[in-house]
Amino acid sequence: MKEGRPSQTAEQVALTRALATAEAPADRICDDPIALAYLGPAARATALALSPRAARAAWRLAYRLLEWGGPELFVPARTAFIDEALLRAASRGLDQLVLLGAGYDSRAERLAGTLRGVRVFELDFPATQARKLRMRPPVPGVVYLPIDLSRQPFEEPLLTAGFDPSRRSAFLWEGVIYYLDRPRAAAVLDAIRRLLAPGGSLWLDCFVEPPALSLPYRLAWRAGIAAAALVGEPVRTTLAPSEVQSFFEARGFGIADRADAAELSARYLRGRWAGLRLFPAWCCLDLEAA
């Protein structure tokens, strides 16, 4: 991420959620009516231009023809996966929720009823968090901590802000781990585990190295990775399929639920189009502290 600049990929995620929310209820993968509030003029114009039903139909047709399965499909499916995990945790009893690299996440506001009585902490890159708080007023009761996860430890600031490791807690780490190098990603996971009591939850997504792809798909995959690097947010960490379980178990987590691209497509896309074929590397995880 470029020094002092809000995350561009975070705004892209908000745009994708806004477009998904504009779908008819029967076609809606996720529901985030607040996402539009976090868009700047260019992204908002894009959202509005794609709002008419005919424009959205053309957008979908282009994806189907290309068998596209990038952020336009994955981000809403990831949002739905984590929302469901959060609702399950809340139904069992939850005292604290920590959003690491929160970006323009709106759960503290749009799930306020579910999170009533839950203390929420949002940690994010300072420039991104500052922009978020300019775009929309702070949610009452939420603790906002500016932290650069790629460089700064967050345990002490979180504890100082009132986080209690003995309480029933969950961490949400969405769309971040692959932007950190592996040692830093492992260090953050270790810190989360130290802060979670046994039975606590961690929800995240990661890149699992894709299987052999045909040339067009390989080129598209590399183009996506290059685009992230171009805006100063290069992908630094991917996992081999055989090491996903051991990587997280080595840090004290068990896998309660795992959904790769095919599973996400089956659960949330309901066969309406090709699914997440282009980016089979995406994987969502619901982890439990052992």
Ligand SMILES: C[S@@+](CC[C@H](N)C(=O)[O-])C[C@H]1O[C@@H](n2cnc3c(N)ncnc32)[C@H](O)[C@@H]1O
Contents of the next structure:
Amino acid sequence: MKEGRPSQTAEQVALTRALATAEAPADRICDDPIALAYLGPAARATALALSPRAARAAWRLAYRLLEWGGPELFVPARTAFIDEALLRAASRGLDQLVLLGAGYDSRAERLAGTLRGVRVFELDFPATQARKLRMRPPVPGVVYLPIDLSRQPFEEPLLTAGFDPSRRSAFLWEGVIYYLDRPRAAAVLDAIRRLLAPGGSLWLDCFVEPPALSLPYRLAWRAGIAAAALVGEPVRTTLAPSEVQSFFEARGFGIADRADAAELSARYLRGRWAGLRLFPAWCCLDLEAA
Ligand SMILES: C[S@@+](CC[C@H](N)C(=O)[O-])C[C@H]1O[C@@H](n2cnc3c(N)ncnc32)[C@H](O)[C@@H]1O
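For comparison with the form predicted alone, provide the form predicted in complex with the named molecule.
Everything in the complex follows now, all chains and molecules, and the chain you saw is the first one.
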């Protein structure tokens, strides 16, 4: 992340959710009517340009011609996966929710009913959080903590802000782990595990190195990674398919639910997206502290 500059990928994923929300209900993968509020002029113009029926039809056709659906379908799918995990946890009883690298996540507001009585903490890179709070007023009751996860420990600030490790808690780490290097990602996971009582939850997505791909798709994968580096948010951590389970188990987490790209496609690509497959690098996890 570039010092003093808000995350661009955070705005891109908000744009993706805004576009998904503009779909007809039968084709809608996730529902985030607040996402639009976080878009600057360029992203807002893109949202408007892609809203007309013809533009959306062209976009769908492109995905049908290509073999796999891209981030525009994956991001809403991962949001739906995490929303469902959050609803399950809330129905069992939840006291605290921590969003790490919250970006323009609007759950504190759009799921306010589900989160009634849940103490919410949002931690993010300082410039991203400052922009979020400029674009839309803070949600009453939410605790906002500016933290650079790549260099600052967050346990102490979270505890000082009132987080109680003995309560029923969940951490949400959506779209972030791959931007940290592996030792730092592991350190954050270890800290989350120390803060969670057994049975607590962690929801996240990660990049799994795709299996043998044809040359155009190998290049597309590399180009995607290079594009993230160009906006100052290089991908630093990917996992080999064989280590997904052991990486998290070694840090004290069991897998309660795992959806790789094929499973995410089956669960969430609905309506006119049905039958499409997501690019095989994506994976969403619902982890439980052992
Ligand atoms: C792709 S966005 C995802 C945002 C949000 N979780 C979502 O899914 O809408 C990546 C987020 O990670 C945050 N992030 C990246 N590196 C970070 C760091 N070193 N410390 C804190 N936050 C970081 C960015 O500020 C941004 O909000």
